[in-house]
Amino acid sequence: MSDGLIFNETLYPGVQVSYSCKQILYQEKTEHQDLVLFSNPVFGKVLMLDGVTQVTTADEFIYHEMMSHVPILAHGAARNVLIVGGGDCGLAEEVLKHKSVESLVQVEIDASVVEFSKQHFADFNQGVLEDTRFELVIADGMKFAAETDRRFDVVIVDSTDPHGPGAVLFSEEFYRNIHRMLTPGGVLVTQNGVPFLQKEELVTSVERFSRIFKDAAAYIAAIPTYFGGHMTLGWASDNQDLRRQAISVLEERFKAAGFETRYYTPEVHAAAFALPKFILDAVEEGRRKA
């Protein structure tokens, strides 16, 4: 037991979050990472790496589905997708139930993440192991967007923040290799912060979705491991449509998709698209600096 214990998360300059630990559950030094993972009593399981708060199990879905479900709905005809990032799994859980995915591949530089996620997370990634249509790929994620001659309808980034390991899954260069891995008319979704404590994060991307892709933007959801208010997701593609999707075709698609959500639904999809004007500000800085 570990009660007593005070995990901080200095993230963000000027702003402490502390949680309480009730027990540490695991905890490892790895070769990208410091990773620790301990319970809370209000958040659940709690996972840091390198002192940033990852994932818990109390609000996961809420980040989860509106990573997954928003592109994919919003496309319409995703049979590839591609996840860089996202070691627990959750993500990929969300993604695989649509039955109209072909196949999921996962991009994960860290394999301990992914090994400690089995035994800790099944709650919210059970059988995605074992789902035939799901490919798991050891490797830095920046090299295999560079490499791979791949195509995908749908890539999501769920990146830890632009520092460390994480910091090239930010880069112009990396976001150029996706828009080529990217079949056309396809979706890009990325995780860009809260704006209230990071703007220039997400000024900074739009800035470099802008030079690359017809339609750069970004959407937000409210999750409460993330301090700070809305979090940002960022958007680019080459179809302007996508994001502009009639509720009444989102509620078609979601219907057909049959499957329950607890934060997801066709009104929240569109309305997240819906940014209050200090984001939307961002937004617009961030294409007038392309």
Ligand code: SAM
Second form
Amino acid sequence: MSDGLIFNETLYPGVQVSYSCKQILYQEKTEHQDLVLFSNPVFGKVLMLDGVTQVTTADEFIYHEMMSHVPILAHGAARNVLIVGGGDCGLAEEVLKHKSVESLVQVEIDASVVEFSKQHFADFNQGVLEDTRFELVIADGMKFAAETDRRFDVVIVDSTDPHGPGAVLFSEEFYRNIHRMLTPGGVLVTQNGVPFLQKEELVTSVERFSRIFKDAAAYIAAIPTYFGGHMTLGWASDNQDLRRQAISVLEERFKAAGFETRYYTPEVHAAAFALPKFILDAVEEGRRKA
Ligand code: SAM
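Can I get the form predicted together with S-adenosylmethionine as well, since the one above is the form predicted alone?
First the chain shown before, then all remaining chains and molecules of the complex.
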């Protein structure tokens, strides 16, 4: 038992979040990052990579539903989807709920994250690795994007923050390669931090999107363990209407998809693009700088 042990998240200098640890379930210094999985009385199992909270069993549904159903239901005909990162496979589980998706490729740099997630996160990645549509590639997403000749309708970058191995996934070169691999009208969605604490990350991503895509934007979701207020998910597409789908269209598509959710609804989808002024200002600053 590790009762009394505290894990501090120190992503933001000057402020930290402390989690009491009931038990350390898995710990490893992998080839790429420091990995620890522990149990917490409030959030259940908590995964930290290099001291930054990645996913918890208590609130993963919010993040995984909003990163998957928003682009896929907005697109309306996504057959081939790519996930970059996403080692816990919770996002993959949500994508595979869409029977219209014919193939899902996941490019994850760290095999250790997937390995232990099979055992410890089975409550939210059930069935992913057995799904015949799913293909796991253990590689750097940057290298994959530079070399692949495959095409995707939706690309979702479920990466760590722009430090360590995740930094390259916020580069203009990476976004240009994603743009190249998207089919006409395709969409890129990215994990783009908490703008109240990481404003520059959002400004820079939108600036880079704006140089490459016709539409550079963001949408929001409230994830308790990504503390500091709304989290933004970056949005980039050459189809400028995609993020303005009518709720009636989203309702029809969601009904046809035929599965239950705990956070996503068509109304929440549409509302997620209505940004609080300070976040909209950051998005517009990024567009101006392009
Ligand atoms: N929900 C988390 C967040 O918002 O920070 C992300 C979760 S997921 C665990 C992040 C994944 O990105 C990790 O499994 C990590 O190994 C992976 N990753 C980091 N850099 C990568 C890269 N260059 N290529 C592919 N995967 C990468």
